[in-house]
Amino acid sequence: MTQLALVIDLNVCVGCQACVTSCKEWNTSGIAGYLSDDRPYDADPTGTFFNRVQTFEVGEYPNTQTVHFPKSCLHCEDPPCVPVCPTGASYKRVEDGIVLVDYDKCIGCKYCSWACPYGVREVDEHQKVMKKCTLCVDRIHDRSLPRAERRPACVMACPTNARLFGDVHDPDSEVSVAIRERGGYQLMPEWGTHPANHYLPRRRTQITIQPEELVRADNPLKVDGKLPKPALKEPALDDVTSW
């Protein structure tokens, strides 16, 4: 059975929020919209987002690192949000494994958000229905788009290629190879939900700095008196350049 999912490389995610804004733009204008934003610039803003990037610091000073952690619906293979829905609005598609919400059936009871251990379901305060990542289902199956563009908006927008998309049940797919070869893992597997989305762990990189590199050296041209100088009647570099 096909199981579409995202694989996110935490080693190259820079927290630029491109995935967040592209997701918001695409889905607001698509079948999942609209995604409300109330008081976005006030002290108590509220809004509906399918994708959020959490940023936090790990380690102890001075050996600390900043980690950017994108999180959205993980499209679990055994989603706990589906059986608790009293109206059947939450369901998992057989053909591609995507978990969706039927807005016509949703009554906004929030049972699914309480059942989700990842906190990735949100209520739209205007439409009073639960909303979540759809993996851009209206985009990835749109045959009018070139095949290269049939990917979620967040994947298309990521400037560092930190987000991969594909079938995790296909052992030869890009995502399966990345999970297998780079130690991809599931988020909170102890819950038994078998999330389809995976994360690629951060890899510790050490930079060796030689002692002589810590001493600032003068420009050798300036030391040797070979630095080009303008004639007395010509403007100096400071006169014609805005630093």
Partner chain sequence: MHPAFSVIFLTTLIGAGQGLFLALYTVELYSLFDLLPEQESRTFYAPGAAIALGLLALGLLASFFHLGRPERGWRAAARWRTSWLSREVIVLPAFMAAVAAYWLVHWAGWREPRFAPAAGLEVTPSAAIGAAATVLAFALYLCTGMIYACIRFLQEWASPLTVINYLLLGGASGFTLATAFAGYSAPALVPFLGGWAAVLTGIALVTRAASLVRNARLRPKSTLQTAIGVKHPRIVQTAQGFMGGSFNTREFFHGRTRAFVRAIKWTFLVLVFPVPVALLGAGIAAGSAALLALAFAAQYVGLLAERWFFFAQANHPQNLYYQAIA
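Residue numbers count along the first chain shown, from 1. Predicted, not measured: the structure shown is a model, and the values here were computed from it. Under this definition, the rigid core comprises the largest set of C-alpha atoms superposing within 1.5 Å between the forms. What changes on going to the form predicted in complex with its partner chain:
- Shown in the overlay between the two forms, fitted on the rigid core, is a CA shift at Glu60 smaller than 2 Å.
- Positional change of Asp42 between the two forms reaches 2 Å or more at the C-alpha, relative to the superposed core.
Please supply the corresponding structure for the form predicted in complex with its partner chain (the preceding block corresponds to the form predicted on its own).
What comes next is one chain alone, with no partners or other molecules.
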């Protein structure tokens, strides 16, 4: 069974927000209906987005890590948002594991959003229905697009390629390999929702320098006579020890 998902590499995400606006842009005139913005040019502008990038600071100065953290629907394998939906508008597709909302059925009761621990569902205040990341179903299965472009808008946009897309059930897929080999993890595992989306942690590369690497036979200072060999006549231990 296929389970499509995103794997987000926090090791390279620089928090540029490209995935945020490319998602908005793709989806606002897409099949899923518009994503409205309230007070677009006034105080406290707000609107519907499927994807947000947040910033966290970990640790204390000067040992601080700044973590840029993108988050959209995680397409849980056991999505708590689905069974609670009274209309069946929220559903998980069998064929590819994408969790979707059928806008024609949704009554905007918001109950599913309560049942999602990740805060990724948003009611569109004007269409009055629940919305969330569709994993760009309208791109990824669109055969009129070249194969390389049958990927989510945010994945295409991401300049650091921090967003990998693929089938997490296929052990050979890029995403599965990344999860396996780079320590992919799920958010809030304590709830047993089994998010399909995974995150890859920060990794730190260091250089270790052995003291002897600083002293080398071919030190260029020698060429200029800056590390002169001691004169033969200089006192040496040889002169005084005997056994």
